[in-house]
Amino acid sequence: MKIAIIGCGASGMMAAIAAHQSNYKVDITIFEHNEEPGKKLLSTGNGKCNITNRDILTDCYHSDDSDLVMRIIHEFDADSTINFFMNQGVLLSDKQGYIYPLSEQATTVRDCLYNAITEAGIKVILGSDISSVCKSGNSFVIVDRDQKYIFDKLILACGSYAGITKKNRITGDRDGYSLAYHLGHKINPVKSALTALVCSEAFFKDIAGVRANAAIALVANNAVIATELGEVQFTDYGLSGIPSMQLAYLVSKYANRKLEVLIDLLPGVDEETYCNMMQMRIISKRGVSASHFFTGLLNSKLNSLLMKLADIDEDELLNEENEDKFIYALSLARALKVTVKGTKSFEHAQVCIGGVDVSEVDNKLRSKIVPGLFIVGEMLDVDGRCGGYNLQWAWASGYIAGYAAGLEVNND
């Protein structure tokens, strides 16, 4: 008996051994596009791989059938991916409840998982080119290099196209979603997640480079839909970091509507606190220079940019009659607005939303409509914040997977 896994990334390789585990006698093979197994997994938490998390919530996910995806994550949780990589040798530093191998190398984690899959006698091909997948009677015929395999099972494990540039993604027919969609699934309009966001303003170019503790939320339509708090990176093109990054799966999912970004630059002073730090600040520093003023308040380069936003010179001397521009060069410290066009790219992107519609796979990622067939990872339209959510769901959803596949296997 035979199981195909198309994929070899984090769920891919989880997958693999997961079935290897619930049944020794299944044959096994994986077929992977790259030259090199779990490629993208070597780029994730900046070369660190964030393996899990401990504080997973359901708000920790995005997806259409949230009680599917705590139903997987719960089933293998942060706990068993924990004792997982033990297992393997690997040792973990638990930072704050964010898990990394104690070796800070995402290498640590892809070579243990494929040191693994090659100790259970694993089959991998390397730099496959599957042309067509379709379901032949009770099979799976998998067309490779003209080369035709066949299999009791299929998973499909092929990522998304997150973090991968337009000239090294597999296009056309050949892409999972294609493979999924051409064996009958649904595919939500895959767009990029984690990722920074475009910004229209041109002022961007002048604080490019700057690095602010600050409070942003994301207004649709006039209102306020998702807040995030962290370091915000400003670029040229607009507003990246973490909690930039965390919102970016709004701004692909409300591509429509007209979104802006609120900046609190000063979120640990409270409103009437700042009022009375701030009226004190004009009373003192009559006569001063608006360069002088502004000192210490902020960055150099934004404290200019209040400055330009309220038509002060820096050399312009405060006092009654330019006082109303001051003031409000002041209250764009606590809400300056930016208008947002869109995300970052794919290749810039961690994760993406879209892909196959989880309501066409049950609770153990079988699918509903091809017998014998399960989709995990990022093949399914679920994405997570950042800190370890999307790699936990990878482990989780390809275990789950992988493991059901080899029982069922054992049982036909």
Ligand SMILES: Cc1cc2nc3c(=O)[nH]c(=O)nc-3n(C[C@H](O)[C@H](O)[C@H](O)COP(=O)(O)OP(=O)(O)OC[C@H]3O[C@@H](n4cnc5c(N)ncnc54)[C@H](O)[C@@H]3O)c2cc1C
The other form holds:
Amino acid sequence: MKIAIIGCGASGMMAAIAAHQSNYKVDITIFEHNEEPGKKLLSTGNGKCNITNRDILTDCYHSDDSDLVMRIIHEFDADSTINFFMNQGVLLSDKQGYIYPLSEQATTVRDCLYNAITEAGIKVILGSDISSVCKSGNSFVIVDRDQKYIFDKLILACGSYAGITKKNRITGDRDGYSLAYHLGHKINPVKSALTALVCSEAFFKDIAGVRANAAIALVANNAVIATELGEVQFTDYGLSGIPSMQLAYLVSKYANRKLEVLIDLLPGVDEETYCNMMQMRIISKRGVSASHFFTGLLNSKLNSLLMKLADIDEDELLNEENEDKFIYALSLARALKVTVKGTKSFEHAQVCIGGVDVSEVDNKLRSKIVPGLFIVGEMLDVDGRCGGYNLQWAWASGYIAGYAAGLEVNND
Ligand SMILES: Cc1cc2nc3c(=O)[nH]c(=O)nc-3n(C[C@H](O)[C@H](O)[C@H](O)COP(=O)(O)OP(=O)(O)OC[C@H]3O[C@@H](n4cnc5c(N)ncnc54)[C@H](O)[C@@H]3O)c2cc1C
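With the form predicted on its own in hand, show me what the form predicted in complex with the ligand looks like.
Following is the full complex, with the preceding chain placed first.
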């Protein structure tokens, strides 16, 4: 009895280990397009690999079936991930619920998984180039280069386009989504998520490099649809940093709407206090230059931006006639609106929205379309927030599908 897994990344390696755990007699082969296993894992968490998060709520994931996602996540939860890696000998550190290997090296995670795979006698074909996968009777026929392989079960664990340069992306009809499509699955449009936002305003060039704690709201067709709080990074093309990246999935999803981000650069100050403080400032600083007036409010580049947007010269003196311009500039510190053109490309993204429609898999990630097929990890149309949630999805989905596939081979 044989199981094939396409993709030796996070979910594929976990699926292989789980299939072996559920049935040590099963013959498992992993096909990996890259010359090394788990390459993407190495760049996770800035090279430190944030493997999971102790604080998992339903809204940490975006999908069309949150019940299914949460069932999978509860069946193999953060504690399961922690125990799994501890049992593999990986010491972990807990940074306010964000779990990392104690070594702070993503290679530790990749190597431990790969060691478990080789120790279990699981075959791995690196540098594979699969040209077709089809079902023939009860079997799957995989053509890799000039070799034909036959398997009883197939687990697709091909990941997404996120974090992969255009040059390194699998082209033609050979990527994971195409393989699933040709087997009969529906693929929802794949777009970048967890990435920076590209904005229209030319002034971003003036504030590039500034970081500011801010509350940001995504506005679609004039209605606020999501808010985030944290360190926003201004770049020459728009907004980066975790809060902006968390909004990217919605920017991709609602690309056909008018999208803006409203930035409150003083999130820790309540509106009444701010009004009182600014009224005092206007009264006490009559006669001083604009540059002196704004000193101390925000980062100096942001102060200059507020002046520019309110049409105030840096050496202009505050007086009764131009007071309204100063009040307007101060209001921009609480509600700076920028226009969002889109997100950065796949190469700069950590995950993607889209992929195999979750309505086409059951609660063991079995395909409802093709008997014997399982689909796991980011190939499914499930994406998570930044903070270990995407790897948690990869571990959980990989483990549950792999375990079920191993048991089924036993029972067939
Ligand atoms: C820069 C970056 C940082 C990230 N940091 C974090 C983090 O700290 N925490 C977190 O939770 N998530 C993080 N993520 C997201 C996380 O890495 C992914 O969600 C996760 O790796 C998805 O697992 P997967 O198994 O579905 O796909 P992958 O890990 O991408 O594995 C898929 C594998 O399949 C192979 N493959 C694809 N197609 C084929 C084919 N046709 N034939 C053979 N092989 C194929 C690929 O080469 C790849 O090795 C990060 C992502 C990026 C890009």
